[in-house]
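For reference, the chain that follows is the form predicted alone, supplied as structure tokens.
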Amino acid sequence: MIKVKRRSVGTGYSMVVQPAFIIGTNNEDGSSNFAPITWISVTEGPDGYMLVVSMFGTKRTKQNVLRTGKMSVNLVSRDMLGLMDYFGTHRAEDGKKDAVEYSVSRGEALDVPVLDASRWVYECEVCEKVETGKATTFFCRIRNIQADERFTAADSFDVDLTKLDPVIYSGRYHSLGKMLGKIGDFSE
């Protein structure tokens, strides 16, 4: 292995490789609200995996989650990039987000809006929240996962992300190239 030469660049960079998701919530009037969120991870909970979703500021999506304790977490694939960008550049406070065509269904386990175009959707219920500055981090029990019926995997470590074609965000949009292998393929 080669030794990489590095230099300090300061702490202003927030380059963290993050999958892109669109969070779906219910507004007070029952209508659907969607916003892109990329601060999402997973952790172990008392009953299995939990989704960890952090939201900054006072956006309607965050307020809806605080009020209802529920959300859908819709993976963004490259074919959904225009929709994600639209949701990210239009605020709910400025009016209904309906200038771009998209279709919505309801969750199977929870009453949450789900984007029909998403190939992988989590239906989540908040178990705990942590406030840090202007951000709220929600620890969510995964109540259901909806996956594109064309997708197959033997277990949670068998997921070939290239088939889901996710958008990756790190200040700009990226996509994946190829699957490199599984755990143990590269050890000596």
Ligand SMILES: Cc1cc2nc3c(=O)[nH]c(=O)nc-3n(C[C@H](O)[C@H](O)[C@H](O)COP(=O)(O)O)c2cc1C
Contents of the next structure:
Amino acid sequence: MIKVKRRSVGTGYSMVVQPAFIIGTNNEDGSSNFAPITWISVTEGPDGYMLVVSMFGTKRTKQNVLRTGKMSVNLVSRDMLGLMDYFGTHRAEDGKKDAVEYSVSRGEALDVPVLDASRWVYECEVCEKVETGKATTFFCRIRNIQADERFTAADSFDVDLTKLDPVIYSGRYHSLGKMLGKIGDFSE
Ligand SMILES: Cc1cc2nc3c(=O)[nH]c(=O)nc-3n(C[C@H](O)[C@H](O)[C@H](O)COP(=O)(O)O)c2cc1C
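Now the other one: the form predicted in complex with the ligand, given that the block above is the form predicted alone.
Complete assembly follows, chain above in first position.
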């Protein structure tokens, strides 16, 4: 192994490599709203995995989640990049985000708007929230996962991300490289 020569660069970077998701919520008038949120992680809850979703400021998406306690979390594949970029550069308070074409269905377990273009959708219900600074972090029970019918897996660790083709976000948009193997493939 080589020894990397590093330098201290301050604490302002969030170099956290994450797939991008678009959050779907219900507006007060019953219409749907979508916005990308990439501060997403997972933890253990009383009934299995919980999704951890963090939202900054006072955006409509956050207001809708605070009011309704539910959301859809739609994985963004490369073919959805234009849609995500549009949703993320427009605020609901400036008007309906309807300048691009997309279609919406309702969730199967929860009454939340779901993007038809997404290959992997979590339907989530908020269990707990934590405030830090101007951010609110929602701990969500996963009530349902909708996966592309072409997706197959032997078990919950057998997720071949190359089939989902996610957009990876870390300040810039990236795509995924090769699938390298499974846990244990590289140890003795
Ligand atoms: C790629 C991308 C990722 C984003 N991730 C987050 C995030 O993790 N948390 C957050 O609060 N806002 C995030 N945003 C900002 C919101 O998407 C943006 O403020 C949006 O306009 C809010 O829309 P709304 O008014 O419909 O809620 C992100 C934006 C982009 C483009």
